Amino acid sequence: MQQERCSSSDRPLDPGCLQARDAERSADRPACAPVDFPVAVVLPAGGSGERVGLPTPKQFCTIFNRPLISYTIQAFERLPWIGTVVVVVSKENHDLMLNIVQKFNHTKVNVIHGGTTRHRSIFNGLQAFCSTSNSLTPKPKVVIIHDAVRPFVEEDLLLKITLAAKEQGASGAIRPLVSTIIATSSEGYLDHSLERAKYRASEMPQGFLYDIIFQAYQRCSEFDFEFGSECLHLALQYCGVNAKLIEGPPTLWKVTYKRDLAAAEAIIKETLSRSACIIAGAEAEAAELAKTLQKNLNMMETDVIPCAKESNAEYLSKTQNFIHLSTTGSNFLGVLEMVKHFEDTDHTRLYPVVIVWVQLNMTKQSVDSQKTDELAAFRSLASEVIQGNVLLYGIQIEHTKVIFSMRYHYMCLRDLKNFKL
């Protein structure tokens, strides 16, 4: 089957960032309470999106030549305390999700066949746990039932939702009503209205003890898995168990629409901007530019490590914007060598980086030729590995005058702050 492209982006792009560090953290985030229990996830991804009003189920469109799909299990991965993310999907989309699964590099991911129905698709889920010879989905405590198609919920939300789960057995994420709920008269009139204060709008994830949810799913009847549509509810009316209900934040959005796909990726797009790393000499002058400029630069994760190579693998590797400084007495060798490990590692084919090269001249001795051949073989180099899908960028620094040299554009100083990769 054929992904039907839903973005006009040709590059694909690595979520793996997204969630990488929360902007704001709230107060009560359960962050001492260790999840020192198996936790496991069931993603329902079997839709055929009919209210997108697409050829591809919404799930399988894509952002950045992502899958949406892609997106909400690197939400699970990206957390060590969970183990297995089973992904449930129709058979004729089978060999389409194990295809995603490769090229993406999810390494905690079992796909099984779907139902009928999302209450079937969800107890094939929950079956895949009972089986002792697949090593892939061992039994956990607790299991996360999520939507394939709600990429950004946040680790704040899942511990709430894990560890309220563990305690009370059942746990469910809620969001206050927008809209007032009428009910209208066989005739097609208002019957009457609800009071609003009084009413929540169910949303996911949702949390339940393994043997609970499985045991209600055994139990429930075949008009619940016909028509159901609150797992809660059935661990409540089967195993008398009454989930603690947690509000989460504005987030949890569910991508129902095709509008909502232009709404997923200007989110991506605003999250990916605002992350930085920057790479300093030891010289006093780089260290301080750097302290500066992550105290300055508008962005939600900026991270400042050492030149030396060890330190730098990890952070090549999970970020896709770079700033790296160097002083007059040294060279762009120490992009070349940024540039060759995202080449020998391929990771430019999942989504563009961008490496901004800050030099600084602190002497008042005008450029040397030496220099001005520097800066035609760094043009030359940006011109030839931006093919490779990598963006290079050069400032120079010169005493108190200030040159920002964006291949062809220009900006001062005083905008530093204001820059947004």
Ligand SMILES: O=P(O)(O)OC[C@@H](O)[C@@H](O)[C@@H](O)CO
Given for the second form:
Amino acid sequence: MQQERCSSSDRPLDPGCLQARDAERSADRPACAPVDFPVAVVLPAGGSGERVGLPTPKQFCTIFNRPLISYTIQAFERLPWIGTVVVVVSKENHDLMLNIVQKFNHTKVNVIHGGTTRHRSIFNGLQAFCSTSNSLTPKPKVVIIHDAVRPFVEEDLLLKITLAAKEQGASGAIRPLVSTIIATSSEGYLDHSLERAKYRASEMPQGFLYDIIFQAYQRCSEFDFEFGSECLHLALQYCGVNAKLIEGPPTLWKVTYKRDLAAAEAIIKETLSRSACIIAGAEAEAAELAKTLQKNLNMMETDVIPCAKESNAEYLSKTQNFIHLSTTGSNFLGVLEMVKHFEDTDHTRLYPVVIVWVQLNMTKQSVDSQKTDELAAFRSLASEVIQGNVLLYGIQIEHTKVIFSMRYHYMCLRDLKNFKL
Ligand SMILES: Nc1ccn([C@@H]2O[C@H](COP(=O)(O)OP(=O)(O)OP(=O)(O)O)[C@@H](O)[C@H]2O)c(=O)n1
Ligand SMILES: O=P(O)(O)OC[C@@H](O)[C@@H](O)[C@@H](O)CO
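How about the form predicted in complex with this ligand, since we already have the form predicted on its own?
To see the whole picture, the full complex is given below, headed by that same chain.
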């Protein structure tokens, strides 16, 4: 079977950073100005997330077994021009954060303690670059400040924010207002409303020349620390620097309420399900089924890449979803080879891998009892690989009709009952 090249648009876009799409855009537009100066990040994550109403602070709530903050960190870590990411957490969450850093191999992260308010946490984060004793966090030219609970941030916007901060001293992402802003009287009546078209919602990321925002925090009042919520205001008020405002995409929103966690999960799931790789052996039946699958899956707007060899590392790195087709008599050695590849390449560290093994039984006889031991072996493999974040499903296709082999399907599903993929 002719292998088709994987284009970057086939690649599952890592949630929080539409990197591949940006790469494609930048491929056909003049290369954006290089970031030839040090850039660091401060992620305030020291809050308790009361408005979500869960015992776990929202930044540590998991989506597909991975804390929300890990998606945000990765959206920055994956960019080569980003240096240190200072994550600011409360003292009681320090060890939890260190475990997340270790489990998800966040190599650029430096964890420090936050304060009682967001501004205090951000200032603590900025001070991490000053302590001469800590060479791990050299002082940057530009610092990006971004709420840890805003996991969807694209490289395109980060570049614009960073370059604008370098030129203007400060920059911030904005979004159109959805509701009109009104002022209330002390008796709780309408005092006046603002002309919505003249106003924008201030979002994150925001960028600053490090010296500007550090100086602003050194000069700001206790009232700012206690009740303020806008870093751009501090730069203007205390350093006379007027931030450049840059409109960002709708995905910039902050996870604030429980519904926002569900929305974030839906976006991550949709992004992860956007592509799949079909691996069909040389048999004609398998190749035929691959073609049918490709036609149908494409109708679901899923990019499908037919591959000839399950050991083709180039394809195995391009998606998280695999359909492995094999005919009667063949065992699932090919699946074992894929699982070993994923273990060796740490491919499941950040996102689960889904493998659907489809066995075509082309003989006229239905599956005989000897298959029972194969089913048992498959089931124990499914139970084993789930520990490594690989979700294994099996489907049997008998002769001319496609039926789910409930035993395969049931056994795998039973072992994967905790997953929502
Ligand atoms: N003392 C604080 C308070 C908030 N934050 C962080 O600032 C970001 C935006 O704040 P917000 O959405 O208000 O988070 P919480 O304060 O946790 O939410 P809530 O007000 O519902 O408790 C979050 O990443 C939060 O962890 C922080 O670092 N330190
Ligand atoms: O006020 P909260 O702590 O909920 O969230 C902080 C937001 O206000 C802030 O992220 C943006 O408005 C940009 O400053």
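Numbering follows the first chain given and starts at 1. The term rigid core refers to the most C-alpha atoms you can superpose between the two forms while keeping them within 1.5 Å. Only a predicted model underlies this, so the values are computations on that prediction, with no experimental measurement involved.
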Q: Answer yes if the Cα of Val39 shifts by 2 angstroms or more between these two forms on a rigid-core superposition, and no otherwise.
A: no
